[in-house]
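As a starting point, one isolated chain is supplied in structure tokens, in the form predicted on its own.
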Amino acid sequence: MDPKRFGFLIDPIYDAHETEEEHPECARRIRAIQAGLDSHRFGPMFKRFQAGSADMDAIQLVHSKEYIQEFRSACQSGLSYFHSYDNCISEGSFEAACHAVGGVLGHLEAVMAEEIDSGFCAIRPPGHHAERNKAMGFCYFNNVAIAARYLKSRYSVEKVLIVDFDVHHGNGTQHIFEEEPSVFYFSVHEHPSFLFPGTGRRSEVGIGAGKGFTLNVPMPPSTGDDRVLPAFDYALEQITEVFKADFVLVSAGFDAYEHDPLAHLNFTEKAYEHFGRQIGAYARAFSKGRVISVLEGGYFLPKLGDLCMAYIEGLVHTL
């Protein structure tokens, strides 16, 4: 793929979501990604995007009106956290979260209008732990879940594949789609351990009409590239046999990196480039190359930008 056809969303609006000092999900994450982008050979070629705010109708594709208002009121009232102590908030957190959703949806619209072929959204706060009416794990609105529903409602996209390689299982995304056969949720993550959120067992395969459209690949602590790469490839092969998506969304977490402070897996840059290549190959075969990747975790700031660019380079080379 021509790098000029790749979109990259990064926006200072995400600084408005202020967290406590030493909280791992901080504004410095976006600045670390900006540095990686600026120094990468493809960085100057990407089409840059800024974020607009999502309207409430879009957010309500996943979250209830009451939950949205509860979150807005908590931020306006000066509370320091929302639903759990992990979920720090500030006066600007609601606005940042709306722009996180809006930035992703704007990227989708650019792909569907054929302005770009695929793209990466460096947004915060992240989203894959957020359930319909519950904030969890640094997440408030489930950006990727809203994007999947938006594709289906606005563009009549029939089948969406969500790939999640964050070290923490995306309990919110799985919960939202576990009964829907038109959205396939695939997650590779650390488990079993005491690691949050404790979900993501192989036995969790979906419910009712959605049974068979959830695939969890739990990796034990200390797993490195040599074990995860063949497991990831085999899982994608299994998915290919039963599900040919019209669009691919990616919850791109970089906290399985070997030096990340929040987990115990040992992935290197090679793993993330490999994920990009394999996801890109799937999308090229079945989804017209349409892939939107959305930042989730990743807290080792000295390497976060490089890890993002390794993943993106894999995508760009393959699509």
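All values derive from a computational prediction rather than experimental measurement. Shifts are known only where both forms have a C-alpha. Under this definition, the rigid core comprises the largest set of C-alpha atoms superposing within 1.5 Å between the forms. Residue numbers count along the first chain shown, from 1. First, how it differs from the form predicted together with its partner chain.
Superposition on the rigid core leaves 192-194 as the sole run of at least three consecutive shared residues whose Cα positions differ by 2 Å or more between these two forms.
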Contents of the next structure:
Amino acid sequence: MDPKRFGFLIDPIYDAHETEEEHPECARRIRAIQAGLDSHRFGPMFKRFQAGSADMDAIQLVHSKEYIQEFRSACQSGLSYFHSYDNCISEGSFEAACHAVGGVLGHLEAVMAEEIDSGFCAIRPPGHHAERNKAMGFCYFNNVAIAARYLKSRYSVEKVLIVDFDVHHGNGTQHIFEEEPSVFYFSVHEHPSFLFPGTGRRSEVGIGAGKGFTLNVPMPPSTGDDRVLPAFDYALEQITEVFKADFVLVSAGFDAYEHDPLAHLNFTEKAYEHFGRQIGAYARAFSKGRVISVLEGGYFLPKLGDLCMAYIEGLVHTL
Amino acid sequence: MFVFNWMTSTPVCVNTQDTLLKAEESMKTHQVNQILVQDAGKLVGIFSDRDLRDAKTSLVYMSSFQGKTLKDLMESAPVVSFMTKDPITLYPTDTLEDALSIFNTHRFNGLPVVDEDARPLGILTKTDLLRAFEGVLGINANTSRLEVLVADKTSDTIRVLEAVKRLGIEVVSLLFEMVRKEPPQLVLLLRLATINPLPVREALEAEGFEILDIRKHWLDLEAFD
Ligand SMILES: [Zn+2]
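Pass me the form predicted together with its partner chain as well; I've looked at the form predicted on its own already.
What follows is the whole complex; the chain from before opens it.
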């Protein structure tokens, strides 16, 4: 595809979500991605976006009014964490989180208005651990889940595929959609016996009408490219047989990288490029090339920018 | 960790004069594999799906020369003839550990829970027990796990917990495993309520503790097969 048709959202507003010193989910992550973007040959070609704030109606597609209010007042009243010590907050965290959702939704709108075909949102805080009414694992609003709901309610998109390759299982996203056959959640992650949040076993396949529309592929510690690539391809083949999505959303986390401090998998840049290619191929075949990827984890700053760009290169190459 | 917190209360009961057919229907309606048999409100036995299977086998054999159907025989056979009489029982105040030992030495799938007058209060099934230990071990909580090599259970554990406390992280569960007898190798398994065990790992390593490297450990295990 033409890189000019690829959107890239990156915005200094996310610095407003300040976390304590040495916290892995820090503002420098976005700067690391900025550096990766600037030094890449595609960097100047992508269409750049900044984030607007999401309105409350959109956030309420997933989270309750009370939860949103509770989070807002926790930030305003100067508390230092929300729901658990993991979830550091500062005064600006609420605003940043609203702009994370807003940034993603703005990107969806740009795709639906055919300004771009696909894109990447370098947002924080991340979202896939956030449950309807519970902040968890550095996540407050479930950006990708809200995006899926927004596509369905605002644009009447019928079927959405969510691919989540963050090293942690996206418990929030899975729980939000596990009873729905119109949103397929596919996650590849480190096995829950060894890593937070302890969910995402193979046996979790969806509930009721949603049975068969959740696919978890847990990987044992030390899994490298040689094992994950065939597993990923096989899973995507299985999905292709039962689910042809109108739109693809990606929870793009880069913490399965071999030097990431938070987990125990050994993926290299090649794995991310491969994910990009395979997701791109699926989206081109079934979803008119419509893929929006949203940043989740990824804590090894010296490589984070390169990993993002490797993934995007794979995507752009195939789309 | 007491039985009353984890048992299935309001157990399904039948009376001594009830028939096998009645017992089978009770099990079906309530979808249970064991029912209690009582006489004047006191426990006299337990009747399980295994007892039912054995009963049916012998009744089928009898029906062949008595010219009656299995159902006829089940309608007249009393459940007391096929139940396990005077089963091992638990008091609600017994510990889960005791229940675990009983299950470990006998082949029961459920144990009746009674009060001092032998009145049935509940059943503790193997499933209840597994659920209890799953809860106690914090397996389904959202945690990170760390395996720390320790030399002894008390003073090292105190040092470990103090380091965790300084970092303001919540301990969800704590277990010991003797992973090797000669020379002794003791592991402390910690489950912490955090996505980020890094500060704990660093603090413990700074104190000289060795933490199991999961990446390496897994590769070593693979070398086994
Ligand atoms: Zn993650």
